[in-house]
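Take a look at this single chain, the form predicted on its own, given in structure tokens.
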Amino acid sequence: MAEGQRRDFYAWFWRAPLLVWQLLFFVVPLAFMFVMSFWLVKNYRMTPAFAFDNWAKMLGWNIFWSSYAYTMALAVAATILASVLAFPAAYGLAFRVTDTTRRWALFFLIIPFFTSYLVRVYAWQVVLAGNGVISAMLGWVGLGPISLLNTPIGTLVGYLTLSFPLVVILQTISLASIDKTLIEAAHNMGCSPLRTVFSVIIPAAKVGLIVAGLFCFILSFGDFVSPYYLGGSKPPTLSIMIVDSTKSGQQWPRAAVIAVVMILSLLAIAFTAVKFAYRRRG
């Protein structure tokens, strides 16, 4: 076997667990799904068939749209403010502690993963509720008593809950893998710091906060948690609907167009995400 050969045979071997995982776990079952979107429903069962009547019925229903709209608002506003929020918090952990305090900044992020999801959101109900911690807070000053449980806010909060400490994660890699030449030279320029945040620290560290919101982006667009348990399902999100579709009548072919259209939705956001990070200035 040639040389290049050997290396084209090692590259492929490396590769196929990769190649193998996808095509089982993403590729079949989304195949699958898409197929499954075109079966019918009578009698409470799925019979294999071809047909667009569950997607004339889901693309024709205004509902269908509204919680489309509302589940892209309240995810696009998560990434905003998850974004704006872990920058001050990853820029001190990049360039105003030492490399230890750093390390163990990181795992303490890390420690929420160890916990369930649900039961910290099963937490924040006790303090969004109208007698719960924020409610008191809010009366000591004359504001309350108010309840955040149920409404748009609780399902920011959860969409936080989720995403924050992974947001701070990804940003304080990226920032503090910047080359420090380049912001000692700014500063040598006359540059304050703040331009040297927006002309030089983030353009340089541009990929790594883009892929930072992305992922919080993803995780918020396709939560079911959070909008159920803190948001009360009303409006319904897109990930709401695909559980009411399987409850009423069995119909799954019609949840699998919501799931097939979110999916769709993600990796058009994922793949335009992406090549702007890359993009080159000019």
Contents of the next structure:
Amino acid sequence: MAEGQRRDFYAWFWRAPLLVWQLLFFVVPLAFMFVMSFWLVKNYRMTPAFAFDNWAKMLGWNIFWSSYAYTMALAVAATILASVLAFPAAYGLAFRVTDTTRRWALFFLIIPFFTSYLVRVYAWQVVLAGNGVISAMLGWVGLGPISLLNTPIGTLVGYLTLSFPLVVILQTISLASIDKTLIEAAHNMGCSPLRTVFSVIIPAAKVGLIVAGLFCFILSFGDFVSPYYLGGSKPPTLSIMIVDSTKSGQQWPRAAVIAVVMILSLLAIAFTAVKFAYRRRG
Amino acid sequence: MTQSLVVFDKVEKRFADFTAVKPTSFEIAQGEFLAIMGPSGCGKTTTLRMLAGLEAPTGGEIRFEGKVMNDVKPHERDTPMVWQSLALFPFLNARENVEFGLKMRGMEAATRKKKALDWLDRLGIGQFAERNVAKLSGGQRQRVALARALVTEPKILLLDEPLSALDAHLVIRMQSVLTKLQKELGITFVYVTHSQSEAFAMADRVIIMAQGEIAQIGKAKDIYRAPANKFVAEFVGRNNIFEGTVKANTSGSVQVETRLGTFVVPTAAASTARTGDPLSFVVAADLVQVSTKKPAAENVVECQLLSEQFMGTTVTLFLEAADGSEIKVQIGQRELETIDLTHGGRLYASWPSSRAHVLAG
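Having seen the form predicted on its own, the form predicted together with its partner chain:
Everything in the complex follows now, all chains and molecules, and the chain you saw is the first one.
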């Protein structure tokens, strides 16, 4: 009994810092934000209250819902694009190169994270602008000038800048850990190499592929930098709407409503995705 | 031998830094149960994988029903395999695993479902058809793997150490399942194993491989009674190997001088031996007799009893001869009771000359 109690003490001793940290800097602010969503703003000053005004205003506002749909659509598009574009790269790295090459490739895929995301997004402005690199190249073949800056495509490029290397890394790791005899067994039973990708490799790596996509979705859904600097803020995504709300008329409670809706959406999607990833039959 | 289904014609497999299979030729008959046996790294699995197309030979030709297979892709062959790890698809249930090969052949869903269920029933696991394969026992998974490989009604089934992960009592059960299936279906089984008991219990013919070469090919009985060389004699185990030189070769008998004394071996096998030639022979452990009194016969070795090992109704005695070499004797339990045994006690091992088998080379 004493032995067990001592073990309990040590367990709690080492858990305590993390628990305190999470409580102070995650649970408390989150709870505060939730509480704040019921406050009121009077004469540009927040006053504590318990009113549903903000919720009614935001949820009844068409522009909020179109922004929600737009943000969701962009994040879904980024997730699909990143997952589909990353797959051939990850497949090659997992099955077609030596272990050494794979290690180097994974290392190089981490390097983009060494520079600030903001700096990389600014670099894209030069490439995407009307007098930028892509437009100039299109000019050589008689097209353009065309500016991809301040378009949804610009935003998507930014989202992919943020998440693509991560998706490739996660996909590569999950594909490389597939039992190779499963692939041989598929060939052995008359499954062509291309069909094996869809019949065996993707199902076998399902969890990793879904988690990779989920990361892309989460990063894109909440991102502020790309829709602002590459998408031109029009139409606004939810993150831009949060900033706008706080700037115009000190509407922190309305921003809190948007934030709470975003968090609940992400929770629901992440939960569903993970549940689907680990779903087993029989 | 009936018509050959598979021909290996000087087939060779080199990897960058070593040769897995040296140029090797053999044939597999229609409906034969062939075991390929050998220590790890002997090339047995590579040989099997070349037959399935999972490794490309670097020399020679593999023919299947007369057709050269070297450039045929694995998925275009009909050489299903049962893997050591079973390689069942974890994301499919038992029935879907069995259906896989049929689906790839474009069979319609209802037909393939019925076929898969028939096979699962035949192997006695019909009630687990819709169960996740991870939730099946080792023996049940084994049967799913077998059903999955056989459902396409192939002419040949390749098995790569399929029983090595099972408990001993299950191994015996699965052995009889396998031999029964093979007889009923009348198809060719090629069975790779490192286990002598599995190979000898099931196979019509056994290939023993060593260092990428065939050391011996033949019926289990022949390999056991007449090992072709010292490697086989040692690998098969229950053999006593004697090395010496020819002392005299008279018309009636060949006398061999060894460190343990002079022994007589059958003339026929050593007729060309001349005095002074090196000569080795083996005497299988179960052909050696023991007694506490010195028998008045040729081929007697005086020994001490070191230990005994009981295996069912037989017992193996480990004796030590005067020069420290070991002599193995396998006798029945009943026979053992008639001998007065004490550890360290003096014993005489003896055998008739006709039981000695002269090794080539």
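Positions refer to the first chain, counted from 1. Please read all numbers here as calculations on a predicted model, not as lab measurements. Whichever C-alpha set is largest while still superposing within 1.5 Å between the two forms counts as the rigid core.
With a cut-off of 2 Å and the rigid core superposed, residue 16 has a Cα displacement that reaches or exceeds the cut-off between the two forms.
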